[in-house]
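Next up: a single chain in structure tokens, the form predicted on its own.
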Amino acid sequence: MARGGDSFSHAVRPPGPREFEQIRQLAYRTFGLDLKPGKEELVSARLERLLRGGGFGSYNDYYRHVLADSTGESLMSLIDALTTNHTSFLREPDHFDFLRERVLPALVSRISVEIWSAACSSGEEVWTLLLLLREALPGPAIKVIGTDISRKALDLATRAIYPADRVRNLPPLWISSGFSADTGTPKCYSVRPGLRAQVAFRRLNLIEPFPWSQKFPVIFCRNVMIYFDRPTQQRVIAKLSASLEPGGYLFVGHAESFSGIEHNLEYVQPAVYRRSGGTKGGLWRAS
């Protein structure tokens, strides 16, 4: 059970085989994370702070506490601790080149364009997409939806304040039009209010039912399926495919492969897939 007082001073014993299996099964059951044997040290390193902070004497005590917490807050903290949120602006830049050159020209006549950044982490991908869309599509009303399972990552994305050294490699026009020096945080840039109004962030667990029936022309879901086992990957890919318009594009991470997975998407190039339909040349009808 949790203790008060000197909770940060007591040593936490690493998880034993049974305790690791409890955490592993909980992570898989609740958000699809596949913690294979051999990840015991990773689990210990990621969760030790939570155990020490809560004064738990063992991983079994902590596990029972997470299950008993009807608010879900303990489970959310566990998810935040175990998930990896590494990202950057213009990460895997060939995807953005492809989007600009091959995908967006077909959307220019639309009244509105809304795309989805799944597993958006701390928001850099969302703001990169928005800045690119604003430049390439001056006519349509633009919106980017960013989702992630981690509350911590979404808090950072919503705050939208980034160190200057992370922003400086963006095109100068993007920096001047999209960011301003943050007065409250030295050597940081803040996304301008006008851009923030074109983005919606929300928490979403990819293995749970999606809270919309909307179809998107473009979905970015990069570098998250590598943490799923094959059956979970297949289920998530099927749901993402169902969320694409006919002719819509799914972008995944370069380290992710659909090899051995049944799906109805057409391979376009490495890490880019397309749902069949639309017009010739891989483009779709403007709405």
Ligand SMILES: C[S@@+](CC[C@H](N)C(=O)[O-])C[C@H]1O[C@@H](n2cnc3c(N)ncnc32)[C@H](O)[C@@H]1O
Given for the second form:
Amino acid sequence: MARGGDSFSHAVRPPGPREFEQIRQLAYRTFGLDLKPGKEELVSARLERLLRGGGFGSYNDYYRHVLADSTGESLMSLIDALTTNHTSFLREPDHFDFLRERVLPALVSRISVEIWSAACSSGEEVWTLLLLLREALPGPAIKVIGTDISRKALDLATRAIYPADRVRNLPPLWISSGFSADTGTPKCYSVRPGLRAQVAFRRLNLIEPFPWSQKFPVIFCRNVMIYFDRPTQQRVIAKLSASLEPGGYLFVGHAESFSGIEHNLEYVQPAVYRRSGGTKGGLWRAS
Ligand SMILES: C[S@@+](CC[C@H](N)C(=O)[O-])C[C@H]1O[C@@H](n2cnc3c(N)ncnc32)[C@H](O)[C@@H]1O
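Switching forms now, from the form predicted on its own to the form predicted in complex with the named molecule, please provide the structure.
Below, the chain from earlier opens the complete complex, with every other chain and molecule after it.
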């Protein structure tokens, strides 16, 4: 293993065809990322820091190092580097309008409501959901579970401190009730401790078996399946569907289409699906 070589002393060159194929297959196998040919520049931009930092002389050396690292740390760093974590508060706002108007009224008389934000990135989706649920469901005990594969994203989600310009588009009441303004520059907002107690973050890889048999009335799984190929999407959708209560809702990203995928969910409106049943069984009060 050539460490400290000078092959990467300037900009890291894109991987060659064989090197790209190694990384592509590793990413596909471990977290479902479908890296299409043509993404060589993206791979070199994302992995540059890791290759430089480890002093690897070639992608092949780096690849062999990741495979040989039995702690799993190097693989974790590779996943952190290759995942796209873009997100924002109140992203795709019509989902939150639909949730407030069409879904939550049916849950209002429950004792507790627990929902799942799968692939939650740095937490903005989780806190948005929690703030909405606290406002719309004053009765039930509320919990939002946030999961993601990226350790880096989950660290940020757990830290729950966001620059002022990221919370700017939230309703003023949500900002005042949900955050405290930190002193210092740039100005940041921290999620209040009372809200943190209503959230649990954990690492979960959507392509692996889910670690629970729990059923949720609502699952958000948005803007992650776009990185998977069709067979992986189909398997993940089947598992998400099995994790919904009868009558429960699945929200996906507006750019994610289920066309060509077999599933047992009812289409409700763009990017909203529902598992059938539930309305007569008492789980869902008619809204
Ligand atoms: C673009 S962000 C979406 C965040 C949020 N759901 C939203 O719509 O704003 C995609 C997230 O999916 C996560 N991700 C990618 N592959 C995953 C996998 N196999 N299992 C779980 N999370 C994954 C990434 O780490 C990233 O945080």
